[in-house]
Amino acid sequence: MDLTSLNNSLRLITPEIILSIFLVIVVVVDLILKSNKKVIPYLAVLGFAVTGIVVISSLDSSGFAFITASTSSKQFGMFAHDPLGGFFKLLILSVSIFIVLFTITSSEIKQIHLRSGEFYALMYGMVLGMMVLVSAVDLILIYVALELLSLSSYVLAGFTKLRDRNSEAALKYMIYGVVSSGLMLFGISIVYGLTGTTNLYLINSLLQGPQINILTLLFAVLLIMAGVGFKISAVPFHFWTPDVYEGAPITITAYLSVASKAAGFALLIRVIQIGFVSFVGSDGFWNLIPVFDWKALLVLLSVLTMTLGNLSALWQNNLKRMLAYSSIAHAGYLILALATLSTQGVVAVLIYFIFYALMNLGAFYIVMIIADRTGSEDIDDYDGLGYTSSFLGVSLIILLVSLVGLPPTAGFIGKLYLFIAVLDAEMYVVAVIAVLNTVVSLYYYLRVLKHMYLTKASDSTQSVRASGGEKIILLLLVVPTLLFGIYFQPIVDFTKSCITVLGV
């Protein structure tokens, strides 16, 4: 590599240099500061916010770091750096932002606050590990930065050490997460093996000829979506998700439920179209090569996943392993989108991780604001909320509501969305039964309602007040869902503008 790409390749990266800089820069701040760590998450802030407005300056530009491979015509990098992985760069330091305002206000991580200096930086690496992986095209730096993401998140799942549930899920995530990043690195081997190459493109091109064993990259396909469907709580790799949600503290079981899932969908997207998509025709639909039934499959994923979770979901009693249960329903929705395989159902992911990352963030905020004061997060606590903290019961019923579906919330707008992209690949039978989900959904969404206004507090009900910060950070999130809900079009334009896949 001769200086002259070295160069354009550190200049694509310098969203994650800046990360990187920052992240030192959080260790180095957490020695000096033995006692007082007030600063930390603030400067933590900070370092999401400058990278996210360099993210911002870039969205406009393309290329690829670290030229690796190249044809007869182009050359290609194992980084793609394009406008689908700046939206998902956005979403996830959006995202991270939020967290951390989350922790500023969160009893768990105020109990910790000497070893919060370590919080931040395995938060840092989590981060970085999600922005590489959600441009990166070559199979082994999908395969590091997953691991990057993963080794971070094990931690932080069980970081507090307050409760033995917080040991457990750690434990419980690492040997899903070790037996998932085996199973992949096992495909890519194979993969490797049946075309001499990691980059996506290259295989692309090589799966195009007539020399691949079928049956050989069918069983080296599914190794690989075992890791990809572990980070998205897919079925049925999603085990660890309602045990690893309900013993991570509440502020990562948040960041998890959609940062990490976004990262996921992010790799999955780029899996097929790069390597799998001959061309995109002229009404948006993708040309396979024939190959993989990638449509048979993640249709399969995407009944059993929505259904799965809004099933699992009806008899939870504790409200974390509730939403744990509903993200893997979503994460269900999020996939038929995909299945169709076209430009439209790609506009409707992003458009619905959108909305999904504000009512979810909403709703888990108002779980630990209330199992903050109340030190409970069991469904029965949450009789008569609605009248003793009507902010808090107002602003759940709107992000629960969006949550389900409804008008005039965003989520109405995610799933309009997502419903056209689907009934517009004329896959109906699935339509119908991503309906009848939905209203399944309604039941358990509601029943928190019920116990909010429907059911007399008891005289040990705690009165639930948020403070003033807690009000502003919830309010951040709650007007936005209800706003986009009447006035989407930006975001629509947003994402339609975005979709744009380097050499596709």
Contents of the next structure:
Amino acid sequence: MDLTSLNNSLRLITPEIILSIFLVIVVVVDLILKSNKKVIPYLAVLGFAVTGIVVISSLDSSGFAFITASTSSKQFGMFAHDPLGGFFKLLILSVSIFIVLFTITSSEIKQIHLRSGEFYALMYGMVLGMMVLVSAVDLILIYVALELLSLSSYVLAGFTKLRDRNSEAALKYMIYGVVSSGLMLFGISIVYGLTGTTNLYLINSLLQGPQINILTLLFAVLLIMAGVGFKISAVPFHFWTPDVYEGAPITITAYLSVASKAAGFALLIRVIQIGFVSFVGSDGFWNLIPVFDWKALLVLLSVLTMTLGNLSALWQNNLKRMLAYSSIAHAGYLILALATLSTQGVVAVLIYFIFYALMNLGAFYIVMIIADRTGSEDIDDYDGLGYTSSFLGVSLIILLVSLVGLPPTAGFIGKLYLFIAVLDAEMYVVAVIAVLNTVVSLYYYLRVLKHMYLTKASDSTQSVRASGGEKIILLLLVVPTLLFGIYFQPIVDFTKSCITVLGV
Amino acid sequence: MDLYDIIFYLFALLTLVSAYFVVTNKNIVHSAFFLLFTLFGIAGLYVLLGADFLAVVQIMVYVGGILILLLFGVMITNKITNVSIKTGTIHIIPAAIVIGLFAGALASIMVKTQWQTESAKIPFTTSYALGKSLITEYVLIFEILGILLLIALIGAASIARREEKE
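Swap state to the form predicted together with the partner chain from the form predicted alone:
Expanding to the full complex; the earlier chain stays at the top.
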């Protein structure tokens, strides 16, 4: 590798470099400041914002960084800078900014303010892992980025150490995570043994050759899916999700449910589209190399994931746990959109993710505000809250209706595009299952509203009043949820411009 | 079966048997000592693969560094040495079925697959080539591993620290 190509590569990973610099700045500022660490979260927001601006400015460019592999005609790197990666980076950075804003008002995080420098440093580690993950096209880089992401999230899940549940969450998350990443590494080693390369593009061209052992590849792909499935908490790799989501600080729960899931989906899209698609037809459907039936696997995973997620959510009385199961169910819908194996499917995934991020973050934030005041996430403590704190009540109605997917909210538009993609692919049976699932989800979302508006408050219920800052943050999430439900064309157009994957 | 194969199976056997004792032993000090043989066996496998640098690093870092630290940690905190670890087995039948299937699939794959192979060469020292590719082709991975280690340090310190009372 000569100096020009190194320069070229460094230019393409500018966002990641800026993030690393801010990571170091956060650590150093934390060391300099003795006790008053109020400035660190704002520094963290600044870092994410600067990185976001750089990502936006390079959104329509593309190219390979760190060229390591080449065929006779083309050269491939281990890091692909392309619009799809740019989209997910923007999503992850915006979610991160919201999460930092959440932590500023969270009482859980205020109690550990002396260690807040470490908290934000770990968050930067997580974001860096995700940013690399969504652009990685080399199996080794994918694994290292996944480890960076996981390692930071294990610590963050148990960061507050206020209750035993925190440590339990961290330990459970770590044990499941280590096992699944070990399985994934084993799968990667089998793929390497089969093809002799770790680059997804080269793997693609080798898979088109005649001498690939299909059974071995099946085994390897299933093992790799264990790692990916863990990140997107797809059934049967979901066992950690409810316990970790319930035990982790609520800001981190919201973060895990949106950002790290987005990174997992970006990885899944990339692995399928680069590794296994021989060509994209003119109608937008992908023609797979006939070595592995992705459609069957994804449909199976998606049906299991959404059904189990929705049915388990019915019995939950803890709101955090209910939202955990609901996020499993939403992952099921997203896998279904991907299972269409078409460009429309990817568009649906991206649109759904923008709206899912808004409504899920908002719902978790309201649960956080209420838990900060009443010290409880139990559904019985929400009795009559709709009357005592009307602002939170109305916001929660909008967000939950959007999570169900009813008009006139953004969630409806997300589900609409999703079902159109599924019907286009002529997958009628699964579409019906997904609709039935949506009906089931109506019950447990509306149950919260029933408690807030139709149940009389007991004497012990405290009234909850959101502060001005909290109201502004919440409005930033609720207003777009309503607005995009009516005026969604710009989002759709933006998403359609972002689905190009480099070299496919 | 030539000499090479015999040495390979010896090292593999050493690794597996000592690993079994690491997991099943109830005394944590004994487990740590068995870990010594596991790590040493893996270093032997590296040598057989011609990865001389990796083998030396394995012995220096794992056997020489991490294991000694582990033993010191165990011995200094004398409470741990007396604790007998719970090593029970639950759900033995489903576990046996799953592991049996997994092992069967794995074994058939290992035997039947046509792996990409490379003819054995006279081993050269690998440290030069390894160092070169780490700072040229794989520099991105190298740097990200650096950040990974920083995050691991911050995380470990943060977990280990006792919460200060205010």
